[in-house]
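Let's start with one chain on its own, the form predicted alone, as structure tokens.
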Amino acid sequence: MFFDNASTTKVDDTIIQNLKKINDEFFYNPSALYSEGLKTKIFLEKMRKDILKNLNAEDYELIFTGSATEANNLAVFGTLKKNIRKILVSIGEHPSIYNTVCEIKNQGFQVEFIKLNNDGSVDIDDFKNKMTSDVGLISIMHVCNENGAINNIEEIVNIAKSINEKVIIHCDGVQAVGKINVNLDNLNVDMYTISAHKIHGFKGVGALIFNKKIKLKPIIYGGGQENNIRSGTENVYGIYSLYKAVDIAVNNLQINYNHVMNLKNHFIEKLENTGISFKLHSGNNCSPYIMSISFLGCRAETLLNLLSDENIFVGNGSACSSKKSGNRILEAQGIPMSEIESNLRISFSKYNTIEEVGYLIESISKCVNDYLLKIKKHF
């Protein structure tokens, strides 16, 4: 049973019986100009059209990428210029943008990370403090994908804009897409990333969204697809797979949210009545979706693959950058090492039951009393 949605999800079922119908109509290059190419590129701008449209988003353009990790990398390194002094980065971003700026840092650029809150949130504080008028390019994520924190852009964007107006700010959105209400217009960031993978799409497609006054460098090149910004033939089937993923999860939101909401809530009334001693670091502002939690004098690695034995797949952390020691996220959180090193985050969907739930509270329960049992025999 899968708990580990934050990194992957299973792909939608309506996605997977159109499949045949996209593949007999739109095969073909949206490049080439016989008439069922021109077809293909129709369709193709009407998708692009009606994700902008999901996401109120009148005011911007849509560059499909490979993936998020692509988007975001393209929304550092496509507006970054000589002038630009100084750049404000969460120390909660996901690798995909932590690491994107640590290169840029090296290369002479003059980077601040802002802190986190006990619940994970950015510290607006801070924010404050560091935002000044030579900072030229933001980058905070709408939801964390470690704990499902959300952060208050608007806030966020109306204090940088009103130091300097000119300011270019990112959001990475890909926890946040389908499963919080997002409104780019009213967000007014000037680029956004979406992922097809996190909300029931295929993985290998994924998007930046960014306002039509932003001039976008290109980071590959090649034959000038995507407007001359992202060459490459486009991903027709993994488009498709975006576009619909997000149509079916904006326009099921509030079915969805209540239902993993339902199943939250359930998992810790349930584990509480265990007597298993945990401790959650997702604070009251978060995404229902995402949970970081601390099973008490257990490793995590040794405990995820406890419950792996019995069918349950759960994560400890960014699949991106599971392989690496500690968490950077939960060590700015202030999380003492011992509680990060018995970390594991679950997440849900809205394929997840109540069923799949109770079983895994009986498999947490029967897997942490025997690793505690056996730690109290060898010793």
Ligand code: PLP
The other form holds:
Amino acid sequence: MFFDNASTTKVDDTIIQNLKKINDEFFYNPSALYSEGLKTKIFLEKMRKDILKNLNAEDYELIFTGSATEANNLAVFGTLKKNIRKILVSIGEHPSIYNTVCEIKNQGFQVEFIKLNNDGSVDIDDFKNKMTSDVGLISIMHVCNENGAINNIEEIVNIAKSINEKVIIHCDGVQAVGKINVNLDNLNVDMYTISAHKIHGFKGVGALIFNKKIKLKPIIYGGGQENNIRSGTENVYGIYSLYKAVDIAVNNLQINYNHVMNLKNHFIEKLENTGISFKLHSGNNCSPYIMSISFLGCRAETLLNLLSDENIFVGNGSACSSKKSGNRILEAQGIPMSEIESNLRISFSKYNTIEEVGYLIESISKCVNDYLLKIKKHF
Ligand code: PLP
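Please give the other form, namely the form predicted in complex with the named molecule, since only the form predicted alone has been shown so far.
Next comes the full complex, this chain leading.
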């Protein structure tokens, strides 16, 4: 049973079922000049428009990329100018932003990291202190992939633009789109990243949505596809999966949200009844899709493997950073190391059921108790 949906999700059946038709009608190269190429190009443009419409971003542009990681790199490297003096980034960003800005810091740019609150959201007071008129670029994620914290992007944009109206603001929306309401017109950011495989589309496809005023420099050069910003023949199948996944998720947002919220509430209530010692690191204003939770006295890796033997798959923090010890984000939340070492990330999708959550609780209870008993015997 899969409870690691913040790392990836199962592709929606509708997308799989429609693939044969997409392949029959649109396998052509969208840059080809004959009629079928043109038809494929028209289909591509329709999908681009529909994604923007679903995110209330009709005044924005959209560039398809090979992942959200690439879109995040494009947002940073594509807008970087020698005259940008200072870059502000939250310390809670995904490695695709965090490691990118560490690289540009090495290249001599001034990068400052904004602290997190205990609940994993960006510390607005720290942001206000660091937001000066010489900040040229900001990147702050919408929903944190480790703990589900939702950042108040509108407030951040208002503060930033009141200090420097020309500052470029990027937001990584990978864990937000299709899970909470995303209205780009209201958010008023300059750039927004999305990914298909977190919302039941294919792996290896994402997009950067951006304000028409932004002049993006390419980071991949070649045949000039995607308006000369991202060369390479467009991945029409992947793009179809992104378009359809966004459409399904946005149009079923409230139903899925209620379902997942119900799963989370059920999980916490039942877990409390087991008497196991645990600590939840996700606060009140967070996405119900992601939970960061410590099982006190257990090492996360061992518990994860024990659960895996019970056919339960959970994460121990972001899959992209799971090979590294410690956890930058939980540390920034001020969580003690003993709790970080016993922390698992449990993340739901629309496909999880109450029965599965029941089995999850049973398995956690069994594995934690077996684990603690073994340790007791050992000492
Ligand atoms: N940003 C966030 C918040 C994520 O959770 C992830 C994936 O874990 C990414 C970016 C990278 O997405 P992709 O796998 O499409 O490169």
